[in-house]
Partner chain sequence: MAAPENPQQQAATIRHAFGNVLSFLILLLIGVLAFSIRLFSVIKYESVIHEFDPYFNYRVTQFLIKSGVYDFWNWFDDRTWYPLGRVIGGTVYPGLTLTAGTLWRIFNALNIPLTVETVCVFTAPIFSAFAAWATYLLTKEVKGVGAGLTAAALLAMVPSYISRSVAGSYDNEAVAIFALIITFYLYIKTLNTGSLFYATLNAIAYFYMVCSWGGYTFIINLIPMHVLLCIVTGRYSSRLYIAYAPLVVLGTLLAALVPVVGFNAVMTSEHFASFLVFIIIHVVALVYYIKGILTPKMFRVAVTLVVSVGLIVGFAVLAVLIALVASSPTKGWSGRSLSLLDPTYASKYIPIIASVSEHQPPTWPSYFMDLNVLAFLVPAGIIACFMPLSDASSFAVLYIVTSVYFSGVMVRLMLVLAPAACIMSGIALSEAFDVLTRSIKLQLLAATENPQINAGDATKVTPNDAVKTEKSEDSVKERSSRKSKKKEKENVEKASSVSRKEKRLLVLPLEASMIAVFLLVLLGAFYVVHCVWAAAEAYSAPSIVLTTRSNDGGLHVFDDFREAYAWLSHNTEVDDKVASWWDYGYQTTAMANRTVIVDNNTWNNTHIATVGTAMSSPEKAAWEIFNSLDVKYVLVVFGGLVGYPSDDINKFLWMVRIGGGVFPHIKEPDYLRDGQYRIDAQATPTMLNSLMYKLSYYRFVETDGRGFDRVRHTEIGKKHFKLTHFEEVFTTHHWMVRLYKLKSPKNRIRGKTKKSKSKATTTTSSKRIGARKKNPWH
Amino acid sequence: MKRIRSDLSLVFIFAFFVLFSTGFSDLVVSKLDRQIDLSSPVVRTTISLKIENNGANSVSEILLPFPEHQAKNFAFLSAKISEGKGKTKDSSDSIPVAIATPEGMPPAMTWYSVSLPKELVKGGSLTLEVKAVFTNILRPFPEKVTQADVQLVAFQESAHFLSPYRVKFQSLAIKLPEPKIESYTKLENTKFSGSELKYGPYENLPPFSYSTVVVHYAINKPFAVAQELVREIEISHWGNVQITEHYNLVHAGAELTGEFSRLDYQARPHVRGASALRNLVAKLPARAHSIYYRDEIGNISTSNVWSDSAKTLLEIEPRYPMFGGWKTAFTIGYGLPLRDFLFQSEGKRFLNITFGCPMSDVVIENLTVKVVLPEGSKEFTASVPFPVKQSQEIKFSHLDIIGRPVIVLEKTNAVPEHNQHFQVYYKFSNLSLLSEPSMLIFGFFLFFVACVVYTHADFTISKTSPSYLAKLQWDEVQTTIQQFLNIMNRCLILHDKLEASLRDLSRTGDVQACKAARKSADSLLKELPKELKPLLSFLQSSPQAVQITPKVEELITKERELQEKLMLKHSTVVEAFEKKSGARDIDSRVAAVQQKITLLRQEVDDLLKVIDEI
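Now give the single chain's structure, the form predicted alone.
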């Protein structure tokens, strides 16, 4: 509070010297009404001035001074001329307001000049409606609170409007968020009723009258401030406008001190977290689609969407309730139909879309709007209804060759009043739409041509090189091994058929069928060694088959042993059946042979696996 009072003392000093100035005596404010809305963290002031020209000359501008502590926190200032009274009152469009530097004025004030659409003649009068929006002008007092405390703030102002003109009649009304107040400066004609604090009316005040008032009150709304918001608007002529917004958010209210209890917050959130930021609501266009909400961890599922014919509301909740001093970062994105926002006029296309943040409860310290135009756009310009810093850059995306032009618009201290429509004009040829599809078609064509060339071309350096010859020999060895394995598999199939004939014999007793199966297998098994002989000779002579040849020879030996044991078993069983021996007698006679057959079959299978792996 000491700081607040010390700032105001400077204004008093400067006002004292300005009282002797006679440069503004021609204009008189016959009636001045001020309304200050303190129901949110953003302070909005509405000023209605009825101004009369009592001088001899016409006047083309009206000067409005503001103290330094207010001017540095200016977010928005507009002025209109209103006509009529009551329900018939009508306001004109906004008129130009610019910073002015009158001579001889103290540096502790910032001056703004309102340019009148037509000069105010001698004896004439007009009513000027001024709207001023301030941020960061409410000071948490105390600056730190516990989870259970109420958030209190202090607001400083003057009961008299700081005017360079004489004021005949003026009043001030301050709207508070609740019908209770901690303390306020009591002056003459001060009244507090409901949630409104009134000062005045005051009559016949000289120029630069200033009377300090300080209001100390409770406000449990969160001070949501986006320290940085990067809003990217990407235009695609294939039918979509993609919006991506990156937020770095902080709760700029009274900082939380002490421990945070999630249990207390869940039990009584409106008591143990009255000023905490729980959620935000973004008002999106009615046909917004493909909406997402995420942060650096991933998708955040605590969000809801409602839509009707006029709007789409996106309600988002942070991963945790935000108290004073706490920060978070997140991204929201959505798509919009191109035909709702892109139009044509005088040979140019233009985008018509809102500038600011879609969340009315968020103040933005640094707002960057990037409009990404299609590749090939030319002669692009931006038209914004308020001053912004403009620049250009290039963005490369998929299938881009020269990059996409980007118009960068930067604004500090942005408030919901800046969420106005702005336009971006540019020229774009429809033939440019074919560039990316043509590139894809040509790229695929080159890819298939390259594949055809690769499959038909011979890229070997020399067919007489040792490495090439070694590769050919190894290919021949692989082919021979494969043929050898096929023959061995045929042998094993014949072995299985012999085993199957013995099972049929034990089931049916048909000895003749069993003998016929044996005869057929014998004839086939006699032919297989003839086929194996040239393959084995090749492997024994090839230097590339040095490691695998011993395994092949071992497999041939084991297969022959297995074949002999199978024939012995087959002959023994058939002979026993012809003598009509019992099943137990047959099993006892072939038990030793069967044990040997099982062992040999396992060894053959293992060798086949080893050779196949090599």
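Form predicted together with the partner chain, following the form predicted alone:
There are no partners or other molecules in what follows, just the one chain.
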């Protein structure tokens, strides 16, 4: 209450200035209605002024002063001229309101000047609708409450509108959230009925009349204040607008003191924790998809989504019910279809999207909107319907090379009234869309080329070092041995063929065929030693093959022997056939040779294996 009382002293200052204020006497406010809505933490005041020009000159601007303690909590101020009469007012567009500093006025007031679209001529009149929204103007009193207490706030205002003009007739209506009131300043003509408190009407008040009223009442609503909100709007021309919002939320109501009992809260939630912040509802555009809600330690599972053709409602609960003074931080994100928000005009593209936070009952102290344009955008400008601080930065994201231009818009004290559309214009060529895919393709292509080059190139550092030469030699030896083994294998195959021909002979008795087979085998076998010779001489000359050469030589001799025996067997059998001797006879004759052949074959196989393993 102390602070409130100190404000009372202002009244005297204003009374003092009344004596000197003469410059505005031309204008007279004939009727002034004020309505103050205290039902939410954001205080909304609607003032309708009927102004008459009684002076000689026409007037082009109207001055509206506000006391300092209100002015610094201004969130939003707009003025409209409503033409026509009675109930059928058709309000025109809002007209510009700017801060003004008239000469010789006390510093305890902030002045706003409303420039009229057309001058108010002598004797003329107009009706001005002023809408002012304040934040942080409700003061929790007491500042700390327990879980069971009701949250009380105090609100201070003047019963008389602070006006530089003479006011003929004025009234004030204050709307409370509940029909309960702790206390209020009683002046003449004060009436409290239902949940409305009325002051007035007051007639013929001089300029700068001021009469403080204080309302102390219960409000069981959470004071959700985002100390920081960063909205990042990222445009992808592949068809998506991605919005990410980082909130730093605090319950700015009366702070909780003492115990927090979950038991009490769960048993009687509307008594023990009436003003706790349980949930928030974000109204997202229709066709919002990929919605997420998380904080720095992961997903928060307490959220719900409903959607219809006009909107998507996202209901989120913080991890814990928020009592006064408690804080939390979270992020929500969602994607929107590009075609709903991106349009083209005059060779430029423009994004048309809402500025503020999608939650209707959150006050934002510092709002930063970042619009991330696609890489390669040029000539970008932003147009916002109210003053914001603009700057630019560069953001590097998925495979960017030059980075994406970012338009940063900053606004303090943003309220739902700021949730208006704003536009970002830029130029962008569709070809730039292909840069990243083509970069990837090129990158992979280079990678494969590098692989091909690697497999075909020889990366040995020194071509003359002994180890390298030895390796080369060893490779040669290995190829030679491989060739040698192949020849041997062919040789063995020929042997097998001979054997097969013998079997055929025993089956069919076709001696001629058998002889032919023998002939071809002979000619082939004769060629083989010719092929073997250079290989063998190479092996003998090569120092690397010292260990293998004896085995190879042994193999050759063994094979020769085998070959001879085989030929012997073959000719014996064929001879026997020609003589038409019996099968048993042939077997007995060949038996000895056959035994040797099997033995030799075994040895040859073993040798082949040994060489192979080297």
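Because the structure is a prediction, the values reported are computed rather than measured. The term rigid core refers to the most C-alpha atoms you can superpose between the two forms while keeping them within 1.5 Å. Positions refer to the first chain, counted from 1.
Relative to the superposed core, Glu346 undergoes a Cα shift smaller than 2 Å between the two forms. Core-superposed comparison between the two forms: CA of Thr190 displaced by less than 2 Å. Comparing the forms between the two forms, the C-alpha position of His69 differs by less than 2 angstroms, with the core used for superposition.
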